[in-house]
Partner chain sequence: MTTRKTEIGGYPSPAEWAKDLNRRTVLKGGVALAGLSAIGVSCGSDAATEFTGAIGDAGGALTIGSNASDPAPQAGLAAVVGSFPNENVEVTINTLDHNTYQENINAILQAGEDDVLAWFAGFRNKFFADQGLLGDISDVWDQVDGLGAGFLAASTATDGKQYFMPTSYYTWAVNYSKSLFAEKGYSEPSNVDELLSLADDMASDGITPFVFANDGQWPIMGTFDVLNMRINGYDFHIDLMGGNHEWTDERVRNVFSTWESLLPYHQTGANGRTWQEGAAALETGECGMYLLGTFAASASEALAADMDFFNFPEIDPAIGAGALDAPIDGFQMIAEPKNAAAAKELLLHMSTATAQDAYLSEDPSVVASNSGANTSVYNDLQKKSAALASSATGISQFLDRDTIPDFAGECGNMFAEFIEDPSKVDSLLSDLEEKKVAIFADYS
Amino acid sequence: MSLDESVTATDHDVTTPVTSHEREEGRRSHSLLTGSDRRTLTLMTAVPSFLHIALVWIPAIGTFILSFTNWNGVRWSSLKWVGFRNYEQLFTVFEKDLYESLFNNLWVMVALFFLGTPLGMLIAYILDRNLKGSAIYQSIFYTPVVLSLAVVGFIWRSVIYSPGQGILNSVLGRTEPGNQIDWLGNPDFLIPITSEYGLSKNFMALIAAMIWVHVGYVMVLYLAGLKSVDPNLREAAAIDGANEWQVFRQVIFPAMKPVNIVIMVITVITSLRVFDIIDVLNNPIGTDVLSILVTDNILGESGNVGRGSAYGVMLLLVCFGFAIIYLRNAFGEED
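Structure block, one chain, which must be in the form predicted alone:
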């Protein structure tokens, strides 16, 4: 090979370095997103983010700040910084209101977990057996879910619990004056914890209305989950000699874990945000919950936005507690 041919071959073998500008141009030429696509994606992410920040985080931060003030909610000039005085009053002056409300929220959670949720699961499991007229039964049980909680409260107050004409007193024969049962006006304890705290009879009457709504919600979720369970699992368990209860407990229930988690989260959220039914029924004595205290202190005649915000922060902390427990368990299982 001559010297000129060697030089020519060497020149062809040398790789020309690619600059960063050329690499960027290459990526742009191979990108599948046009300018219109990028603008659309920006709007799709920016608008929900803006709404979330504006409607969730800004009010939450504002509530936290206002909890350190004394303000009537009318004029900014009347706003005074009082430090932790509102929180001190919550645990001293208004101690009974706070603990009674926390206990009532807890009672709702326990009742929904151990009464409403199992009943909804049972109804869903029965209806999943392709009973005749199951679509009608599903509609009947799901009807309370599509009604607003305010309407549910009116129904139970006027139709179920009315002392003179309600269904319960009519069935028990207690509609005569002087012999009537005031289901919503009896604050005596059904399950006492101490002399001041416990589950009152009128609050248990309210919980019954909440369970009525919750059962339909759980039924629909569980019916959808049961449809996704592999029928081969049931057949294999039946071949092994398992009865209905064993099939449900050892095969179906573990396979429904995602649905069970959703139901658990919904139950906790429902028990913490309960407000409508209690407010519609004029907030009988002994039925305060945290959301009622927040509203009464902010919108009441002698309202104090600062104290109401302090109650709101307490409710927020309770919600965060359950959220942290849930996320920790969820991500812990993934790890």
Contents of the next structure:
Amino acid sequence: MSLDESVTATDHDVTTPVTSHEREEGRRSHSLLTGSDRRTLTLMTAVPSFLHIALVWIPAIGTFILSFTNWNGVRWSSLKWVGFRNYEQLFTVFEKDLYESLFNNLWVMVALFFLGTPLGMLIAYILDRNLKGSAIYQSIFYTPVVLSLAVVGFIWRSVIYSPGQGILNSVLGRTEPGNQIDWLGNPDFLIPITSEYGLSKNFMALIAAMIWVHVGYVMVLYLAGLKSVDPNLREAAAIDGANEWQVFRQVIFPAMKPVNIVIMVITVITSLRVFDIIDVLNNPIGTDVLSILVTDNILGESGNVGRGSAYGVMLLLVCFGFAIIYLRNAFGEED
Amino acid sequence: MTTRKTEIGGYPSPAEWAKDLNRRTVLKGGVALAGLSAIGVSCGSDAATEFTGAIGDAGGALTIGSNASDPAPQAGLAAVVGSFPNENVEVTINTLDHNTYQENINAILQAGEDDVLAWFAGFRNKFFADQGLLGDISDVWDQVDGLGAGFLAASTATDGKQYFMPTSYYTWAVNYSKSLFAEKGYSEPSNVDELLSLADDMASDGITPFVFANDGQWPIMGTFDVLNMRINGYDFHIDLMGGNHEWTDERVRNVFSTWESLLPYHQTGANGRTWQEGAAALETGECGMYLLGTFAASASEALAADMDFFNFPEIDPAIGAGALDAPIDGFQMIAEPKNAAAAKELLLHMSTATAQDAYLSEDPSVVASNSGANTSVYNDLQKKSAALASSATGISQFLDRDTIPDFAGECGNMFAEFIEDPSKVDSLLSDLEEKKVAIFADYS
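Next up, the form predicted in complex with the partner chain. The previous block was the form predicted alone.
Full complex below, order starting with the chain above.
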């Protein structure tokens, strides 16, 4: 429903009953827009449009334009146009950083999609069965989402992964000098793709921390969705002899379609913009992602806005890809 | 690039790295006054202000931007301001978290809110001076007394003018635990062979010779610095940092070969270990030596009481062991300060022994830059730092202060990858050289 339709509908409610003459009605309802209605209408479209253009389009286009410059971000006079040089360097000089980041963003997406999200759904499904102390479990699983990032960084770096003093090495009995596991520092590949690229061990350690946060987020969303599923559906399926898995797979899951889509979108967005946990864990070697490359280049005392913007455009292109897939699906459904 | 030849005169002092805390603190001062004085005194450019060296002429408000977010340095700076004899100047200190401050220095320099900013000597000061973001304080330097030629060189930009006022420094050396050395009968080595045999003794005693910690990818830059200065000399090191040598050069390659031969004496898993955890390994006697700034002592009081250090010994007798990293901290003035007259008076005051004594009374972990500072209150580490630096034949500022920050980050990555797999050194070095060319071209 568009904005116009909704305003017209409201007019009907507050004015005279609908007449049978459609044309007359159209004209009248138009003329019934008072000055304040018009102002409201204008504001309601203008303010969001303005914000959208100012906060989304102008920065995006600005980034695109700046990606053709060499500029330290200090004075406009020092800005130099360099054509495609930044892009060329991205693929010739800094190619390892770029490909490593693209792979890492992909790894996050795969891990959240196949581990984080299903785990969150499973926990939500179990907690939905009105277990004793369900609220306590919910709070525990949700805690990582509300913790400050400084705390998250401390927990994972100092409490869990610290080679000499961390919980993990203590539990595994690997605290002796020489046999300690270097969780955050070891860039050897867990899953090699080529000799230079793959899923590194320390990045997997970071992904574990991301999953830890993501699970709680998905759980809360899914739990809210499950509450809205008609319990009769479940009963009916059970009477028909469906087992637990079949009930979920054939009845609950399809009924939850809108929530599933939201969760999928969140999973994709999270994996594309992942930055915070890597940054608070000090961005060990082999753990670059696109957003880290953007900020590393643009921020910092020797800001290199041109190259950072070129990385930003790369991220934008990747996001466009997913946005197109999503929109195509979303509109495909409505037809 | 070789302007910074040096020996440091006088007694300097170690400043601090790990600054945490996250708040902008206003210690002193009136916001309203700041606005008033901007109208009253300003006239901005230094040409308009004749600096005579007399403290007391200026008035109005003055703002210092500071990264001293740890309690001791913060109290130290407040003490410096407290000792400023010009009562007519209302000084405000804006303290930001250490890392936030450094990441935003570009914006802070241009915002024009803070007249005087805490910063680092050498390349990182020159970098901003060359972009016209800093105010010339050569006239303040004309009045300075008690700072050696090394400090002057480290404060001078490409145009030959001074843009920095050094207040303190600290040294990088091989730290060790006095009690462990006494217990095992170890002694300080005077050349690399003695160092290796000491390391062998430690290994046979079940002690890992060297702490190795590289979380954040800056600590082991110190190892590269010292090896390069011992093997190729100070001038080569500074030229390499300035982008004037190729990283694929045989001489650089030699540094990595030597480093590789030393790696078995180091802790494994360095990349995931913080320097504080490294300091803990030194304290417990798990490891015998730790090449780090003397700030290692700040990790714990027990370590501070038991720690001593020696200069990294010579590798090549023709080159000797005279060069070392001794990062200098101090203050700079923005290009168009709101209150240039007061800023210059304060900067001159900061260079004096009086101001530095006031600072050291709150933060005894550092050594003053002024030779007239009161050294009788120094602890053993401070005295040794000062002696080491004053006998040095070449002082570098540490890799991330001696080259373009972007490039320093690439070096940090390269070193981290190198210690994980030294066999990749050649491809890592040619990658680094490619990046060097690209990054230096951006700033030429």
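Just so you know, these numbers come straight off a predicted model, no measurement behind them. Residue numbers count along the first chain shown, from 1. Just so we're on the same page, rigid core means the largest C-alpha set that superposes within 1.5 Å between forms.
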### Query
Of N283, Y217, F275, W81, which marks the hinge as one rigid part swings against the other between the two forms?
W81
